[in-house]
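One chain comes next, on its own, written as C-alpha cells: the form predicted alone.
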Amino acid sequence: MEETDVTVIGGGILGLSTAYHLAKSGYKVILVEMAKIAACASGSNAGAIRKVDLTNEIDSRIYAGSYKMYQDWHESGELGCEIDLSEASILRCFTDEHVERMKYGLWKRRLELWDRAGLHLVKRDEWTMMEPNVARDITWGIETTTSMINIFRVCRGLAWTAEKNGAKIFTNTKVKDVEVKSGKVSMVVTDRGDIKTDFVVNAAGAWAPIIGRMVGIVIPILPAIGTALVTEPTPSITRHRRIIYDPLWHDPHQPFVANSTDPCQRLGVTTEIDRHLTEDNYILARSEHIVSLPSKGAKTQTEPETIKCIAEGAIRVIPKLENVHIIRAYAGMRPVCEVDGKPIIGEVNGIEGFVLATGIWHTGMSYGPMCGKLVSEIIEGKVTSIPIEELHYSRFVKNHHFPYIHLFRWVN
C-alpha cells in the first residue's frame, strides 16, 4: 500500500508536468505509466511548440505561458539536461492551383490569418533561402519560424526533476481500477500495488475515457493515430528546416475525410519534412485519422498504406527524397475530444479530487507545460492563472443528457 496526496496517471507531457509542478508545491505525487515515459503522443511527435493561436485567445494564454517555462528551463538548466529549445525556419510551399484557391473558401480563411500574423505569400525566385530541391511546381511560399524543443528530453527532465522533488515515478504499471467512496476518490488500484490518495489526475491522453470509465463517467475522446518516418542520415537537401505543404483537399481543423476513396484524404495525410540538426536525418509526417486503441499496453502499430502515402507525399514535395532510405517508422495515440476538438481540463462535478488533463490532441507540447500549472493550481485550491472554464468538462451536459457524440463530424 502506498499513500500520497495525489496519483497522476500518464507519463505523458501533460502527467509529467503536473507532478513537476505540484512536487515544487511540497505535494506527495505518486506517477503511474503503462508503459515508459513519454510512451504515447508525447513521443512521437517533431517538438515544434507554439507561441500564439490568432483564432483563440484561451490557446493563446496558455502557449504563452508554457513557451516561457521552456524558456526558462532552457536557460537555468533545472531539468538536468538541454532541452535543445531554438528556433527552426520554415518554408509553406503552395502551387499555383493553392493561390488560386486562396480566393474564396477555406484556402482564403487561412491566408487571411497568415496576413494577419505578418506572413505573406512569395514568389519561389523571392524566397529568402532558395531552396533548389523542392518540386518545380511549387511556385510560391510563406516563410516563417516556429519554436522546437527535444521532446524525449524535456519529457524525461520533468520525470527526474519530480523525482528530485520527492515525486515517486511508477513506469509499466497498469491502472486496473480507481474507487470512489461518498464521492470522493480514495483509491488508485494497479496491477503492483494499491495507492491511496486524495486526487486522482487523469491524464491519461486516448486512454482517459477508460480511466473515466472507472469512476462512471463518459470522456468523449477518440484515438487520432499520427505517423511519422525517419530517414537515415544524409546530406542536407533542404535549406529551411521544416518544409510543409498541404493538399488542396486540407482542413487543418477536420484533418481527414472517412468516407474518401482517395487513401491520402481517407488517412489525413499531409506533409512535414523536419531536419533532425544532431542526427542529420529527416522526420518525414504526417497522418490525422481515428483507429481502435491497441488490443494490450500502449504500443501503437504503424499502417503499411499510412506510411507509403506519407512516403509519396514527401516525394511529390521533395524529388530526391526518393533514393533516401527509411530506418524507422512510429506512430502514437493523439486524444480529441469528439464533441469540439477542444482540450478537456479541470475537476468533474459530483466526483471530488478527480481531474481531467486531456483532449490536447496534437498539441501537446504547446499545451503541457503550462497546462500542468493549471492542474497544479486546481488542486492546490487556486484561482488558476489563466480562467479554464470553457475547457471544464461540463461543458459537455446539457439538461443532464451527455454526451453529444453525434456531433463529432469527422467519423461516422
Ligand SMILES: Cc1cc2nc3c(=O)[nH]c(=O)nc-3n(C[C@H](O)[C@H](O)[C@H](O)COP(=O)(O)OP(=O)(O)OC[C@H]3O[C@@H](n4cnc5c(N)ncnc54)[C@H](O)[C@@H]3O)c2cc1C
The other form holds:
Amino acid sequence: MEETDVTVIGGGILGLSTAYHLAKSGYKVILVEMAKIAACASGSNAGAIRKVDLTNEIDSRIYAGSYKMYQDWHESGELGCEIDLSEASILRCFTDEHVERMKYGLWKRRLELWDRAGLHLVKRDEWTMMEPNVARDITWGIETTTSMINIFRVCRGLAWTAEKNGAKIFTNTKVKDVEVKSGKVSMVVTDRGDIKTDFVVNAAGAWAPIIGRMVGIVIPILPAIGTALVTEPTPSITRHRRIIYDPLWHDPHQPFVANSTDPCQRLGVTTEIDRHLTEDNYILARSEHIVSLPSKGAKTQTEPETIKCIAEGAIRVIPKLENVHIIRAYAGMRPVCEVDGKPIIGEVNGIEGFVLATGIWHTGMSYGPMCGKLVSEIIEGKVTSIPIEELHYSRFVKNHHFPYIHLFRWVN
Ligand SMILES: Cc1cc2nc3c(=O)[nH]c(=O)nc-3n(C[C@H](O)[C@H](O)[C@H](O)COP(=O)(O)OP(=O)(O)OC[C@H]3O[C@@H](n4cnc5c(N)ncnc54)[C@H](O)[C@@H]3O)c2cc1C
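Same protein, different state: after the form predicted alone, show the form predicted in complex with this ligand.
Following is the full complex, with the preceding chain placed first.
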C-alpha cells in the first residue's frame, strides 16, 4: 500500500509533464504506467513542435507556453539530457492538378491561411533548395520550417527530473480500478498494490475511457492509429529535412474515409518523408484511422496493408526510395475526442479529485509541457495561467453530477 497526494495514470508526455510540474511544486506524486515510459503515442510520433495555431487562440497560447519550456530545457539542461531542439526545413509539395483545386472550397481556405502566415506557393524551379529526386510531376511547393525535439529524451528527461524532485514512477504496473467514496477519489488499485490518493490524473491516452468507466463516466475518446516506417541507413537523396505530400486532399479533421474502397483513403495515408539527422535513415509516415485498442498491454500492432500504402506513397514522391529497404515499422494510438476533436482537460464535476488530461490528437508533444503545468495549477487550486474552460469535460454533460456511479462502475 502506497499513500500519495496525486496518482498520475499514464507515462506518455501528458502524464510525465503533469508529474514533473507537480513534483516541482512540492506535491507527493506517483505515476503509474502499464508498460514503459513513452510506450505508446508519445514514443511513436514525429516530434514536430508547433509554435502557433492560426485558427485557435487557446491552442496557440498552449503551444507557445510549451515551446518556451522546450527552449528553457534545451538551454538549461534541466532534464539531464540534450533534447535536440532544432529547426527543420519542410517542403509541402503539390502537382498542377492540386494547385488548380486550390481555387475552391476547403483547399482555397487552407491556401489563404498559409498566405496569412507568410507561406506562399512557389514553382519548383524557384524552391530555395532544389530537390532533383522529387517526382517530375510535382511542380509546386510551399517551403516552411518546424521545430523538432527528440521525443524519447524529452519523455525520459521529464521522468528523471520528476523523480529527482521526489516523484515515484512505477512502470509495468497497470491500473485496474479507481475507487470513489462520498463523491471523492480515494484509492487507485493496480496489479502490484493499492495507492491511497487525494487526486487521480487520467492521462491514459487512448485508454482514458477505460479509466473513466472505473469512476462511472463516459469519456468520448477513440484510438486513431498512426504508423511509421524506418528505412535502412542510406545516403541522403533529399535536401529538406521533411517532405510532405497529401494525395487525398482531405480535411485534416476527417483524415480517413472509413468505407472507401481505396485503401489509402480508408487508412488515411498522407506521405511524410523525414530525414533522420543522426541515424542516416529516413522515417516514412503516416496513416490515421480508428481501430480497437490492443487486447493486451500498450503494444500497438502494425498492419501490412498500411505499411504497403505508406511505402508506395513515399516512392510516388521520391521514386529512388524504391531501392531502399524498410527495417522496422511501428505504430501508436492518438487519443481523439470523437465529439469535437478537442482536448479534455480539467477536474470532472461531481467526482472530487478526478482530473482529465487527454484527447490531444495530433499535437500532444506541442501541447504536453504546458498542459502538465495547467493540470498542476488545477490541482494546486490556482487560476490556470491560460483559461481552459472550453476544454472542460462539462462541455459534454451540462451540470453533470454522478448520482449513479455505483451502477456504472466497471472494472477492467
Ligand atoms: C504516427 C504519429 C505521429 C505523430 N506526430 C506528432 C508530432 O509530430 N507532433 C506532436 O505534437 N504530436 C504528434 N503525434 C500525437 C502525439 O503523439 C500524441 O498526441 C501524444 O503522444 C499523446 O500523449 P498521451 O500522453 O496523451 O498518450 P500516450 O503517449 O499514449 O500515453 C498514455 C499512456 O497511458 C498508459 N496507460 C493506459 N492505460 C493504463 C492503465 N490502465 N494503467 C497504467 N497505464 C496505462 C499507456 O501505456 C500509455 O503509455 C503523433 C502521433 C502519432 C501516432
